[in-house]
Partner chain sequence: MSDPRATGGVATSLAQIPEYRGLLSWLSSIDHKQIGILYIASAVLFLLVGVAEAVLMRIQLMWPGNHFMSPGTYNQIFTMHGTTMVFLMAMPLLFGFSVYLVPLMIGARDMAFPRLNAAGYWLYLFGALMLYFSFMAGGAPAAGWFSYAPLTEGGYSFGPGIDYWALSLLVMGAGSVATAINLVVTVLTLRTPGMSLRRLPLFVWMTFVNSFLVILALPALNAALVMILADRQLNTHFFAPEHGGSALLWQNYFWVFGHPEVYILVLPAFGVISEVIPVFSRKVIYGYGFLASSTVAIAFLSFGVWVHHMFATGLSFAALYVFAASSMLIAVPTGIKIFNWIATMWGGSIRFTTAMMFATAFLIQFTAGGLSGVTFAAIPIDWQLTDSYFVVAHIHYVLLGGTLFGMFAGIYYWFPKITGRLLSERLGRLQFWLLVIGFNGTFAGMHVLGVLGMPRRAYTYPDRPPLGLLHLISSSFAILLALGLVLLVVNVIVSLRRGAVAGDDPWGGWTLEWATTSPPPPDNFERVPPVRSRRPLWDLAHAPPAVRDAGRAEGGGHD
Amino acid sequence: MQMPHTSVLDPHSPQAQSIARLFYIDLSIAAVIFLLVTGLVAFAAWRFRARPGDPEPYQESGVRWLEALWTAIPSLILLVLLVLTAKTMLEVNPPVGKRKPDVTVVAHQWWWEYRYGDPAAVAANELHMPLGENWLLLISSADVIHDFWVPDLGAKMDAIPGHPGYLWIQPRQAGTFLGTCAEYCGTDHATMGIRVVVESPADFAAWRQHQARAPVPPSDAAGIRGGRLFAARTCRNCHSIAGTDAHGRVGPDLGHLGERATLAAGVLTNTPDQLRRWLLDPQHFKPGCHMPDAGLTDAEARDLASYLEGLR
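Okay, now the structure: that chain only, the form predicted together with its partner chain.
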């Protein structure tokens, strides 16, 4: 799978840009201070190392003004940094006021749910956003504390149950951006990838209209067998598919699954064959995840994969 480059210093939103600028300033100050300290220590270590016949050194116990000076200078530097910090905070994540969030992010152990407002649509593990619009994300959690972090797009925000957080993101380049859960959240914390797809407003509008419609099930024989299997097994206790009686919210929504790039929050590339392998043994690919081994035969897994991948 092609992995896009990800870096705090490769900003693709004004928010990330502001943070990167502050980071560069901070790094520059830190570099100067570090070189100064290292230089002084190295010079002292070389110049004042003991030599045979050294006289007793002069017992200098302190000079007030010098100590006051090296207290004052760092204080001033930090004051400047504090002002820049406050300014950048307002640029990056200003108070929300009465603005309604554009999308609600619900973190789960160990996947992401995205709920869009009017027209209502739900997506899993892949967040679609329109290019250039300054969006407000509501970050929440269905279980433990998680954290939504896409370095290229800016700040992270904890997803805390009972304590919603807000995050502004204005993507300014189309493409796919990767992130991950940043707050340790249990067994599969490491495999809780975030995938943000930024597309032109027109493409985004089309995607959203499509997403809001109940998916059309496949009409081929394998797909139809798979659909029956889905309804007969326990899948719907945890998963939902619009237009069916599957309304579970423990696992990801599976409507339009075939249009996603990955499976299991970034663990596998999404192909029918990978889905078949995943269905046969989810614990192999994501040990400890909440999806049990459903005891499917290989043929059943193949049919189920045909059905799910065929939902369009």
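Next block, the form predicted alone, ref. the form predicted together with its partner chain:
This part shows the chain on its own.
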């Protein structure tokens, strides 16, 4: 299994490449200035050091041409950086025009919701994207200010309630890329992970078609008992599963949950045992999250985990 990428210095999209290029230019200019200033200070300290018997140094009130020079050079450097920064901003996030978003990203405390267009599909915490296609993401929030950021794939974009923003991403390498919320948004800000799965256009189309369909419920005894338990408890008030009467929007959509790699926005690996432990005590793994203790017995948690893991 390929290990996920996560490095701002390892770009895997034209947008991230533009940001990295600007960073290296800024770093190079800063390094030259640092070496020049440090060298001149060291030379002056050595060349004009005080020696026994030296007279009082000559007092100079100012050198106009030198003052003009060290004002002009920094101004020119800042102007160059301004032009390069503006150029990079335009490359990273060009005007949207009449282009409709390919996916709507909704940030929640503390998880991510992804809503695709036609065919309509909903996913949570794991964003699937086709390789090579320049996608437009609509970034919004359901509660407080969050920030969508996958370092390998592009810029940060704030998710502000009532003020959606747009972000372009064109992944150029297949694989799994990790991101996070980059704006403090409350207790579980640090556990609000992003997982982007970049796959071939054919694989993505197949995933999207599958995701748009209602999951097939498990037929084993434990899964059937878990399905009845899900319907009888308050689970459906917060969560939704296509093909059932669960249409809650407070928590993540649980359709096809068994196919996801992680639970609770990256806190746990998605296995039946880990899901059982999460159902028994979510506050232990993600203190402050909005999922309450449902008061399940261990047997009930196993049945419910069997049902949810069977949704594929």
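Rigid core: the largest C-alpha set superposing within 1.5 Å between the two forms. Positions refer to the first chain, counted from 1. Please read these numbers as outputs of a predicted model, since none were measured by experiment.
- Relative to the superposed core, Leu66 shifts its CA atom by less than 2 Å between the two forms.
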